[in-house]
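The data below hold one chain only, encoded as structure tokens and taken in the form predicted alone.
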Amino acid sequence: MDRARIVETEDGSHTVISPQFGEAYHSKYGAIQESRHVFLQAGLHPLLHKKEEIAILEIGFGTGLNALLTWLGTKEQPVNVHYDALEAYPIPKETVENLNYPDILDVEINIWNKLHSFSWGSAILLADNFRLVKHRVLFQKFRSARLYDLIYFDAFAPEAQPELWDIPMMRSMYNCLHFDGVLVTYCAKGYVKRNLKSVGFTVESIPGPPGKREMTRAIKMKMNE
């Protein structure tokens, strides 16, 4: 199998080309700006003023960038975060060590190393208000008694992982959320939005990050809404 390959994106931050799927983990137009736009601005930020506790499920831990940005975006906020991250194909240690996110984001290297080196299935505190658990598992096999306020759906594109964009997956994610829970993804394909609607989500097409006209936000509305 080929090794994971690091590529610089247009905002200067790195992405990785997956040897399993031949796909990049982040947009070539800017890894950091894409993650901030899709997951933080469209997903996390609207919840910060509404909740004192936020449970986040990330489907596709990948490079750890979304988790790192979420920690940075909440460590000084009056909110407690529980963050479950799923990853079936972890990036090799030597690849992680060469990613430039700590330098660009001015993050201490011990935090970056801690994010990646702690054991799968264990919990760590990146801050007093930020609890992270990484799970080395496919979403289809993940089981949790917890309901989530927010899903970061960061799977590879439908062409690479079609089974993750079909109706059974959408139904499982719907069932993982509280009412008023939100799912955000970079993908804006019509059939993906139709699949989300078919299981009960209210779907919004909103402006995408650089290089994409639209992205998708889906909300699990209360029954009487």
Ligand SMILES: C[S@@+](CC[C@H](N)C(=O)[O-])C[C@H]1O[C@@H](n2cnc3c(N)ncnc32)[C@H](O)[C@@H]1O
The other form holds:
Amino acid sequence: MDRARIVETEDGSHTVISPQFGEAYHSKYGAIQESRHVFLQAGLHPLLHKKEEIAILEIGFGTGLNALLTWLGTKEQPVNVHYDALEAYPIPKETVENLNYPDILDVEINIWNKLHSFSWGSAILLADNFRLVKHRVLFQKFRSARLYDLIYFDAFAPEAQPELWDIPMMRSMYNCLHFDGVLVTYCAKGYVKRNLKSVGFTVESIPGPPGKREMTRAIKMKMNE
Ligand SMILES: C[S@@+](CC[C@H](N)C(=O)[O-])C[C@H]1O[C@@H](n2cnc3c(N)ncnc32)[C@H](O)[C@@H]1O
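For comparison with the form predicted alone, kindly provide the form predicted together with this ligand.
Every chain and every other molecule in the complex is listed next, the one we just looked at coming first.
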């Protein structure tokens, strides 16, 4: 199989092109910009002032950019984060080593290496308030006893992986959220929003990152709301 290829996006940050799925891991308009907008601003930030403990499920871990930005965004906050990241097809070490995120984000290289080199299935503390577990697993097979406050749903596009945007996947994500839990995704396709609604989510379309008119935020409301 071809090697994962690194390309520069419009904000200067890298993304990776998956040889397996023929898809980019991030928006060509800016990887860091998209990640901050979709996952941090629309997902994490509204929870920061409401909760002292936040459990996050990321689907999928990929380059680790969302995890890194989340760690940076909670470093100085009075909050404890538990972050479970799922990934079935880890990117090769040589690719990780050539990504420019630590430089652009001014992150010490040992943190970046730590994020990528610790073993699958075990937990590390990236900081006293940030516990990370990477799970090498197919999304469809992941089972957790934990309920989450926030899901970063960052699968490849529905055209590349339709089974991950279908009702069974939406139902399992709904089931692993607390009430008031939130799912954010860059995708704003009509049938994806309908699938989310059909399993019980309250769905909103909100402005997307540059290059994308809308993104989706879905909330698991209490039954009587
Ligand atoms: C859009 S990329 C994620 C980008 C990532 N969040 C980041 O910050 O770099 C989608 C990821 O899902 C992974 N993936 C695709 N299908 C999967 C599956 N069925 N189970 C687990 N991981 C999968 C891919 O290998 C890829 O890393």
